[in-house]
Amino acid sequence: MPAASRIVSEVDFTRDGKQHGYLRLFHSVHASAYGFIPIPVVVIRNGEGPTALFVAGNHGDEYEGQVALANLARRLDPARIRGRVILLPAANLPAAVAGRRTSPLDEGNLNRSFPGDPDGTVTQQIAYYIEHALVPLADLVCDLHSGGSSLMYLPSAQLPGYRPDGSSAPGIAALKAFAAENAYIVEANQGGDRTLAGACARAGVLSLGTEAGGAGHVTAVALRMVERGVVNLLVHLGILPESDRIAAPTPTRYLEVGGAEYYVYAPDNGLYEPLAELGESVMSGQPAARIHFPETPWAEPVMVPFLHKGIVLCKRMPGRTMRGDCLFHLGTEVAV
């Protein structure tokens, strides 16, 4: 038996209508002694039924997600549901607050801190509320994320934790309900995954993801992607009717990311100039960045090829790059 987490939850999860509140994670410092951190959560119930859990601001700085869920929080109506919808739009709230992937108070990177520790950090205490009371509710999470700060990303669905031996059909059958332009799988982590999607691995619950853009802004294809994902999903549990379905303007696109050859990283600091762009075709060998050297403008750059064939699926932002930094990664498509 798990030990009980130290957060408190304003709302009851078991009750019918529409609730909102916060879940209370409380923190003790110098300028507020008996003080909690505010966590917002909505909550929205009709009966029995399934339960749907979306959750945004994992990273502070992904914001399609956020805006979303928002959005979802104000117009969905009880009376139109059967089950149980929660929404935890800003999930590590002393990130989102900040705008930064991780947290400002302890530096937690709340998507590798699963499964948390209820007497850790804030981040870790986050993780082991999500990971031990939220996700044992669900029959699907859905984690909303995008390339934030430094990274933009096709705009995309994605299932993590794939395998290929057909255990992963009711997945695949979710990613397709979603209706994205763009979907990528990316095979089970054989290792200890300290992602939510770990967790939701461990408890047995469906995932799915989204990689929705990015770069530190909100862009209007992104968004449109995320909420008609949110409501098909939601129709394909049956929360919703079959008639609030919406279809994708395009058939969906199935990629499949591997290893580390679908990745480019930066050779050495420098300015970066990408040779390629989002959703292009590429072939092994090809350039993909040339690192230039602008404090000394006579040194010649330095190009990095990509590995493998493949559509760019995401690519550095920041001009500026360090030995190690992500540049692009690939995807090839895949029939599922």
Given for the second form:
Protein chains: 6
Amino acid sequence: MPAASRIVSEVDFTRDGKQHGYLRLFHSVHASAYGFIPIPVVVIRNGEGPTALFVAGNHGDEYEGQVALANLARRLDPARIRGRVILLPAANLPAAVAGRRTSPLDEGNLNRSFPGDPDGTVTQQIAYYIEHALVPLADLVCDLHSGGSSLMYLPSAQLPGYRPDGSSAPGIAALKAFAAENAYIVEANQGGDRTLAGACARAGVLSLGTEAGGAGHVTAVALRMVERGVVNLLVHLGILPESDRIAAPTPTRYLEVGGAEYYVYAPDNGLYEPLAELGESVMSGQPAARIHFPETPWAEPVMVPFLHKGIVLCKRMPGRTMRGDCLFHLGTEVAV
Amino acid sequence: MPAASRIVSEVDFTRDGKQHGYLRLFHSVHASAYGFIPIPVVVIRNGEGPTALFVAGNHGDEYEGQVALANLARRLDPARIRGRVILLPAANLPAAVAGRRTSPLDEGNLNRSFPGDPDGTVTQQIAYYIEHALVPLADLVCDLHSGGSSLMYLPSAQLPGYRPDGSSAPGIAALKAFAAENAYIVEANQGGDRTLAGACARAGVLSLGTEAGGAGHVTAVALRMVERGVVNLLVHLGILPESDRIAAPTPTRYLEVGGAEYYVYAPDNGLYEPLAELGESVMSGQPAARIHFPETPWAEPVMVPFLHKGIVLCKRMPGRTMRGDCLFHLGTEVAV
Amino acid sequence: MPAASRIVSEVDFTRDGKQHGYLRLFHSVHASAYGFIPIPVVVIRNGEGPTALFVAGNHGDEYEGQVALANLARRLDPARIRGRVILLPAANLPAAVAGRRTSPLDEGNLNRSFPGDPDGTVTQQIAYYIEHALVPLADLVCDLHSGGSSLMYLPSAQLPGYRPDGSSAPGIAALKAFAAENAYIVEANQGGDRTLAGACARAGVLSLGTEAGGAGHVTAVALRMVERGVVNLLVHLGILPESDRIAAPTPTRYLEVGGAEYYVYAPDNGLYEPLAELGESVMSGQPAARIHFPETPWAEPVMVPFLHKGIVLCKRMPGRTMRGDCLFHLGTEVAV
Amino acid sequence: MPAASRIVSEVDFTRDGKQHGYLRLFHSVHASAYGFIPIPVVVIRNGEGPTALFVAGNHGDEYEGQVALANLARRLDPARIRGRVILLPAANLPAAVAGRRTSPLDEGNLNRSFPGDPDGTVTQQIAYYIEHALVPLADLVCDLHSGGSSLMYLPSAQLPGYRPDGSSAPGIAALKAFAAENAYIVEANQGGDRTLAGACARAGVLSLGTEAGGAGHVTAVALRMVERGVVNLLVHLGILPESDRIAAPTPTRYLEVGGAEYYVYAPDNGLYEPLAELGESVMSGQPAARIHFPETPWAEPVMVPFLHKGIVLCKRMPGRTMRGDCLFHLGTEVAV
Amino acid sequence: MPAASRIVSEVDFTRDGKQHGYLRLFHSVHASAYGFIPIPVVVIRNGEGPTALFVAGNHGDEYEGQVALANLARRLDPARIRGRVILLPAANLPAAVAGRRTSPLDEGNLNRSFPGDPDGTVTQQIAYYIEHALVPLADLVCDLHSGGSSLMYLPSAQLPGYRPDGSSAPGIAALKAFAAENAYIVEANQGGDRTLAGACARAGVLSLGTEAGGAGHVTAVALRMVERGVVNLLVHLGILPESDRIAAPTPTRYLEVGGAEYYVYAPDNGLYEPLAELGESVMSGQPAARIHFPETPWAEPVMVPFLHKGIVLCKRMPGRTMRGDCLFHLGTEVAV
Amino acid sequence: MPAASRIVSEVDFTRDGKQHGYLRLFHSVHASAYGFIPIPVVVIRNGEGPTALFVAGNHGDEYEGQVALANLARRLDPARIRGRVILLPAANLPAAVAGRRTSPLDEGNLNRSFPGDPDGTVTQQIAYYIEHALVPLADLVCDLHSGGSSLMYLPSAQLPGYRPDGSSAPGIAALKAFAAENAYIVEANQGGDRTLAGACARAGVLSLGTEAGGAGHVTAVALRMVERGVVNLLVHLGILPESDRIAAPTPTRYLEVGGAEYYVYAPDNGLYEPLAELGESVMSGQPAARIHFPETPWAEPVMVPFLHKGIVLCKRMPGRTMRGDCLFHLGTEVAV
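After the form predicted on its own, can we look at the form predicted together with another copy of the chain?
Below: every chain and molecule of the assembly, starting with the one above.
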């Protein structure tokens, strides 16, 4: 049996009604010897039924999920549901408050920290609690990401851990229920088994998520996609009634993300000029970007090509880039 | 007579042909006792004629101008011009290399540092050199800004220091020549007399500029606007022949930016959800943004209204915001 | 005529009633190109009459005045006063929010920054605004200090710039009105003419203040002293009616702080053990402190004596000390 | 068998007489490729007999124990004792020299780092050495804490790991021998099994300690309590003769610290005004503190109540506070 | 079976010819969510035969090996060799680019990080890849060190893990082949089993290395020694033909480094004046250094003696020193 | 009349005998509200006569002068001298303690801070005091530099401000008296009128100095040169008797440092391999250095030539270099 997490919850996950409070992560530091880091949690329960766990702020600078879950926390009427909804709108709280992907306390990337450590850094303790105390309560986990400060996504739902052997049917069904404009499937997402999706796979709990927008902004269209999907998943699970389902504005387009050749990386340090836009169809060999050198403006820029055909699903945004930065990744249409 | 700048130029501004080199700003620090900061400069000259000075990287994280001037530095054939073109594609070099608005060496904002100080910080020394050694050489100065990491602009040309008494006619003519989709005039831009525009006003040299895009990205449409405008200004001055003029895709729309009521500021620290888009026409009192609190998701967000009607010319991008941050500013259409 | 401050006030100092808002100190930085630092200000006015200006948070880690002025800002009824009260409860706002003596933005010590600079650092801009825009409005300025993070004071009112030639009579009268348990007079306080007291002296405006407690804490007895004194000064000026006067629990003891021999300084880096307590009467040559060396515990500690007799008015609190730190200063009783 | 620590001691723990030297913790860093961190250690031995291990500087900003052990290191005559005394006056040396709770090298809190790691961070290596090399030598371990920079305690001896089944009798006897004015028992102290007390429990070695004072100061009364208790424990163990016992000024009052309701936490970020003093008896529901907002002084402060009755044993000192900071904890009188 | 490294190589170690590319160490951070750290690697292969692995930049501020391997990477003709040469010229890339012993990303000292961790810090991931993916490919590993920023060595080849039982004969043979002016043998080098040498010992792979120069400089004589030795090792292994062997300018002198008494450490913080030079023969008790105190210049400096006779093999260079810094280490001549 | 410095001296420069103490530079910061920075000063006086001011630690990482003046401070017998010797062995104390060229408090380079500012940063206050309080007391000022952390000099005495019109005769005479192995003259040294030499020129006080060694080390031969020269200057002034003069081991070689072509600068960021040694005679066009790129080891290094013939007087030491760093400077022999 794994060791117990040292985090103490102020809410009782077995009680009916709506409760909110903090997960108390005790953190004994110079400025506060006996203090805790207060990670907000909301639980809404009405009798027996399935449990949905929604997580945002896994990366602190991915915002649409944080807004959507805060809105849901205030609006969701326990009387209207059957079962249980657990909301963790700012999972890596120190990162969320700082507006950073990673925690300012330990530089931890929560979605590279699973299965975590009950005696590790703050971020590792959060991962451990989610994996060992929250995931086991859930029938479905939905992890609401955006591209973060460095990337922008075509707003998409995402099914990680996809296997083409039919075993992913429940995931595909949930993905369809989400009703995003775009949805993509991937065998292993970035971070692999160190992610919350990896934790769910270890526990045998169905999980899906989003890559809603990014660049460290809140984008209206992405926020609408997330708010729609969250409600539709609750309907899909039978927690909310069918009448609450929200129709997608367009049929979902399904994409698949393949191997290394779907990605474009910066070959040098410099100033990155993108030559393709999100949603654009590109060909293998087509110019993807130029790297300029304003500190030596008389030097020729370096051209970087796409290595595969596909649709631009994800694009780096910040101008200055380092060798090895991901500039683009593609998806290719697929039937599911 | 003001003291001489301590910066030494590797190029001779009086020589014909194309030269490139560095402005040597000597900076005696722990890691390099006798070293200099190498600020790239290009001068292209062909006989007598007017002088145009183009500056980019005044803010290090505003990139379209940096790309446009690097491209121009490589492509402009001295045989084709009459007069002189001086290019400073990375004016605040340490900031440009760092991809930051301000210099990592002294936190200096170059466009709040004029008239500078020959014995001051690195940023103050750059300002001093530009004001006292470069501006006096020029008939027209064009300072190529974007919104920087925190703001995004509707790509625009800009005429600062506008006065409605007719004295701004040469500026209006240059603004028209620029052929941007949008152009705005303003009596005092942000930073007032501490900007490069302020330096030009003190020297009686015509100046204009851009707010091309922003959010710390390179945007294709904004880059096209900048590259077109730079060529058109050279044509306007007679440095390039008329046949080089590039037509605007649409007639220029002229806007004017008024006083404090054109601006929307964050009333509290939190997560900012914009409720209007760039280019949108808004009314006074219309909701502009909501500030959410994911660390207390059960708290109601705060609504922030517009205080004036107008067109959204500038919008804050990053999600996390502090009380006092500018979220939006407007422009109103004007005939020039 | 001095240049105008660039700070813009949201409140109108000439209007009757109670207003609150921010002094907008525009600060163009990477994270916020057009933002301002919002320094809270409250003005309460009822017709013609004298003006009192109360300042707290001059040092950000001196808290009793901040609490007292925030309480006053909420409680003071404009109908009850005659004249004007201006409250600046967090003058060096960035320092106050950080809980530090000095500003985290520029390491500026506001009370060593007068007369300030309208184009200088953030702290210098605040000093300039107070000296050039607020002090000239006032008949009396009261600057509410405590000892800050490093020092603890016997809670005291303080009259700086005392001269024994009778010219300080108005100050002495105000000091008496304050009704503190202890009050001290000093010809030049720490910081001399670079302080707010120096600004008042330059403007010929009466000023006094407190050293209320310290060690970076809020102390109940010191808070009571400050709240009593603030009301009593308003009565003294005729802004509040005589019936509001609060009696002192004990008659005020008056002390005088002399020259360098009133001070004890650390002779070495180490761990400081104080051998005297606040309020204690000490003799010249009496041991004041021992400096220990736990990193070499077998080394003898160094003894430090008092150099003058007197009452311990101020004492360093933090254990680790550096050569040159002030460990104590004394006062000697005086008739006023 | 656990791996050997990589730390090398300059002293021989089996030799008679008084030796001092350093524990050499090799730390290969940029500034010193082959250097060691010199942690001072003193061993005083005179033939066979019990061993007492005294530790201070477990938290670097808790000073009374550091002073007391340095004094003891110089004064204790080996001829006078029977058995062995081991002194570690600055256990987390980098933290002690920095005057911080945690190490500036790795942010490690030594008392949350047990059982440590021989190949881990500097702090983990110290924990490993103490647990695996020093604790096994001891019959009694006394860990001398104070409240540290953020907390102040009613000066107290402390017995952790108390069990009401009679098995704690040797601990109670040692606690009585200590002869503090106040002493408290607790089943699990802050940090639980990750503390030095946890290490002792794992090794079956009797341990107790102090919470002597705090706020990052050296307090005379707390220092006297520590110096008395250290001598009395040596007498209790038979290392010093009975004639050396120092009587307590008052009979010891015994307190017990219960569960979460004995603690008061800050509900928001702001400026903390305590409404109770150390040693005061309080009732459940009684106001404990107000949180003020000087950056918005017109906002009402937030009141925080005690949740249990008891005696104020521990109090936060710094004015600025964050949500989740411990403001107070209580004890209740108990017979032992 | 150990877990696979998460690092992906761009080169194929089994292919003939010369390839270069990067080891992709994926590092998901705020500025680059999907980026990798590009560690350069070169593999040169020509059919079956032995494999030599050369590593430099294990410590980022040790440069001769970095220069030598970069030169070799460009010059070595695959047609000329038999077998395989793998070059890792900047093993701890972030440290090498920063010119620091340790990584700026995690403060990791690569040569204290073996066997590493596939999910650990960046430095631990590099160690894991080298130990688990590269060392098993090699017949001989040569790790090219210098003294780094803090130390200067008499340029030497080094054989770690020497045992006097004859089992080190292959190592001695390789050391002789290296043909350095000086060579030393040592049972356990600094860092012991946490070094790359430790990894080779665990894998049963022959390893040797250099301490070529140091002080953070590139030294001509040390660079020549390294370039000669690298070629000679390739000849020794039969990868290059015998005709490529480079003769040593002088016969190799062999030294042995013994225990703690071969080392001199700073007894206090201060300014270090060395009293012996590299290569000098010293006696036990001879003055090695003086520690001065310019902040108290009237205090006598502290003299530090050598504790053993020998030849000065290594000397600290930087003037300011801390207690515990290694100032010198010696070697004594030995027959091999 | 310039404003008085705010620094207070503990020593009386007019008193006979030997005194030592601190210049108290009051610095009111978070950790110490009323503390001072203690800059050590020694004055040795015996009746009327000339005054020599020796300064070291102007740059904190230049050590030979600091050692030499500390030794002199202890050894010089007031009875033996005529006149006055003032020693400032650690002029920029915070930099000297940190072992850095510039102050860790304000990044100030003292030798680029003259004439200073009595209300400026700590470094500016030190410059102001030296220029306005110490230089006016002196007949000769000797400023003892080395190359600092980034540069190594051929140990040399130096005469700045040399003019070939005969007016430098007293300086030449002092330079000859110094009896260094090498001495160079220069019209304007690095830093020009912002140096201590500039301060002396403004005051009409004779000044000279050294560039004794460097690389952040203490070098025996450089220390001997400095100790000899200091005594010989005192003899030259008549402060010490002629019998104390120390003969030079070799006749002084005189060099002259000309303009920009005497200097070699790095053309790119990379790893610097020097191709010439200190003291070597080089020709114009001869290779001076190669810049390598270990992060792309397959890229060709860049060769950098000397631009003038001469003797290598100064050489950069650290391996990693940035574009614009000075790699070498030359001198050419001259008759004086």
